[in-house]
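Only one chain is given next, in C-alpha cells, and it is the form predicted on its own.
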Amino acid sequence: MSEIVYLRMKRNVEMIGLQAVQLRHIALISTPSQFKRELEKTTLYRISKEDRNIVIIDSFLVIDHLNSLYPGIEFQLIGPSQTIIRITKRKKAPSILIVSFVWLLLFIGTAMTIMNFHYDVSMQEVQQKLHYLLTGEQEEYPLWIQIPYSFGLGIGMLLFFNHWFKKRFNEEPSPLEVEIFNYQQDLDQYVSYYENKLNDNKPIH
C-alpha cells in the first residue's frame, strides 16, 4: 500500500527576486512519511526575468512532477487548485520626504472634499437654523453646535474605518477592507485564468 501525502496549495505567495520555488513555498504538506522534509525542499520551478511579476503554479503540474520523482507515494490535493506567486523586489525603507508629501496631499484633499460637501448641502445655514429653533436667537457662528459636530465627524471616521494607525477597535472588518478584499478576489480570479499556461486563453472567432 502506497503512502498518502496531502497537499494544500496556498492561494497567494510573495517571493523576492529570482529564486527557485520549492514545494514548501507554495503548499502545506501533511503526511507521516519520512520523506516529508525531502518533499518540502523539492524544486518545482525557477523564477526568471521573463516571468515579470506574476507566476501561476497549477496543482496539476505539481502533482505530475511529484509523481515522476516519487512513484511510490500517492498525492491528494485539498483546497485551492493553484498558487499565485507575486514577484517583488527587495523593499526599501520609505523616504520621510515622500511619506510627508503624500500625507500632506491626502490631508489637503480630504479637507477640501469635506469643505465642498458642507458647502453643497449648506451645512452652516442648517446649523444656524438649528440654533434658532433651539434658542430663538440668531447666531452666525453657533459654536456650541459646530465644535461637537467637528469632533463627531473625526470620531465617526475613525469608527467607520475601524483603525487608529495600526490598532483595531474590534475584529469586524471595515467597509473599505471588504471592498479591497472583493477587488483582490476578482483580480486573483482574472490572473489565475489568463496567466495559467494550462488554460486556453485564445479568443474564439
Given for the second form:
Amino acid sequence: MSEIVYLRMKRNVEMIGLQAVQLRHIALISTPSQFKRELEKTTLYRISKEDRNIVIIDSFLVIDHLNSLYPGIEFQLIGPSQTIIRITKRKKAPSILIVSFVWLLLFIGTAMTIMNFHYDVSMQEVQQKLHYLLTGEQEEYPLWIQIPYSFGLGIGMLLFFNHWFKKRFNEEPSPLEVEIFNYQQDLDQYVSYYENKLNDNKPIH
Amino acid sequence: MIINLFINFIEIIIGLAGGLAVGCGFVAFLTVLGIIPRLIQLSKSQSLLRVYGACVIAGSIFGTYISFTNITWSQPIFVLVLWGGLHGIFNGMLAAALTEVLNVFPLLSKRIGLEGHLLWLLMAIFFGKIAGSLFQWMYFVK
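Based on the form predicted on its own presented above, generate the structure block for the form predicted together with its partner chain.
Every component of the complex follows; first up is the chain already shown.
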C-alpha cells in the first residue's frame, strides 16, 4: 500500500533575497509517512537573478519532482494549483518624504476637485435658492447650510469607508479593502498565468 | 386653439420623454456608485430595500418640485443646518464612491508601496474635502 501525502500550495509567499525554495516554504503537507520532515526540506527551486520579482511554482512541477524522488508515495493536491513567490530585496519602510508628498497631493487634489465639482453643479446658486425657499430671506452666502454641508461631506466619506483613523465602525470590510483585495487578486491571476513557464505556448524543442 | 392644444401636446411629450431619460440615468448613476447598498450594509436593514427605493423616487420628485417652484416656507435656522448636514453626508458618500471607483487607492498602495499608510492617505482625502469645501464657501466665493 502506498502512502498518501496531501499537499496544499500556499497562494502567496514572500521570500527575501536569492535562496533555495523548499517544499515547506510553498506548501503545507499532511501525511502519516515518516518522511514528513524529509519531504518538507526537499529543495524544489533555486531563485536566480533572472527571476527578478516573481516566480510561479506550479503544483504540477512540484508533484513531478516529488514523484521522481519518492516513487512509493502518492501525492494528492488540495487548494490552489500554484504558488506565487514574490522576491523582495529587504523590507524597507517607504520614506516619510514620499508619504508626506502623497498625503499633500491627495489633500490638495481632493480639495480642488470638490471645489470644481461645486462650481460644476452651481451649488452656490442652488443653496441660495434653498435658503430663500426655507427662510424667506435672500442671502448671498447661506453659511448655515454650507458649513454643516462641509462637515457632512467628511462624515459621509467616513461612513462609506468605515474608518476613523485606526478605529472601525463594525467588523465588515470596507469597500476600499474589498477593492484592494480584488485588485491584488487580479494581479495574482495575471502573473500566475503569464509568469508560469508551463503556460508558454512556444514549441518545445 | 387647435394649434395651441397641439403645442401643449408636444410639450407634454417632450417633458415626459426628457423626464424618463433623466430619471433612468439618475437611478443608474446611483446604482453604479453603490451608495444605497452601502447604507443598507451599515444599517443592517436589508428588508427595507423597497422603502429605500420609494425614498429615492420621492426625493427626486420633491427635488424637482423645489427646483421649479418659487414659494418660501419661513423655517428656522435649525432646518437649514440639518438640511446642509444631510446633503453633505450624501455628497461625501458620493465623492468617496467616485474616488474608489477610480481605483486610486489600490494603485497607490501597490505602486508606491504605501500599504501601511493607507489610513493616513484616507485621512488626507477626508480633510482635503472638508478644507476645500469650507475654504470655498467662507473665502473663495466672497
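C-alpha atoms forming the largest set that superposes within 1.5 Å between two forms make up the rigid core. Numbering follows the first chain given and starts at 1. What you see is a predicted model; the values in this text were computed from it and never measured.
Visitor: Using a rigid core superposition, assess whether Thr110 undergoes a CA shift of 2 Å or more between these two forms.
Guide: Indeed, Thr110 is displaced by 2 Å or more.
Visitor: Superpose on the rigid core, then tell me if the C-alpha of Gln138 is displaced by 2 angstroms or more between these two forms.
Guide: Yes, because once the rigid core is superposed, the C-alpha of Gln138 moves 2 Å or more between these two forms.
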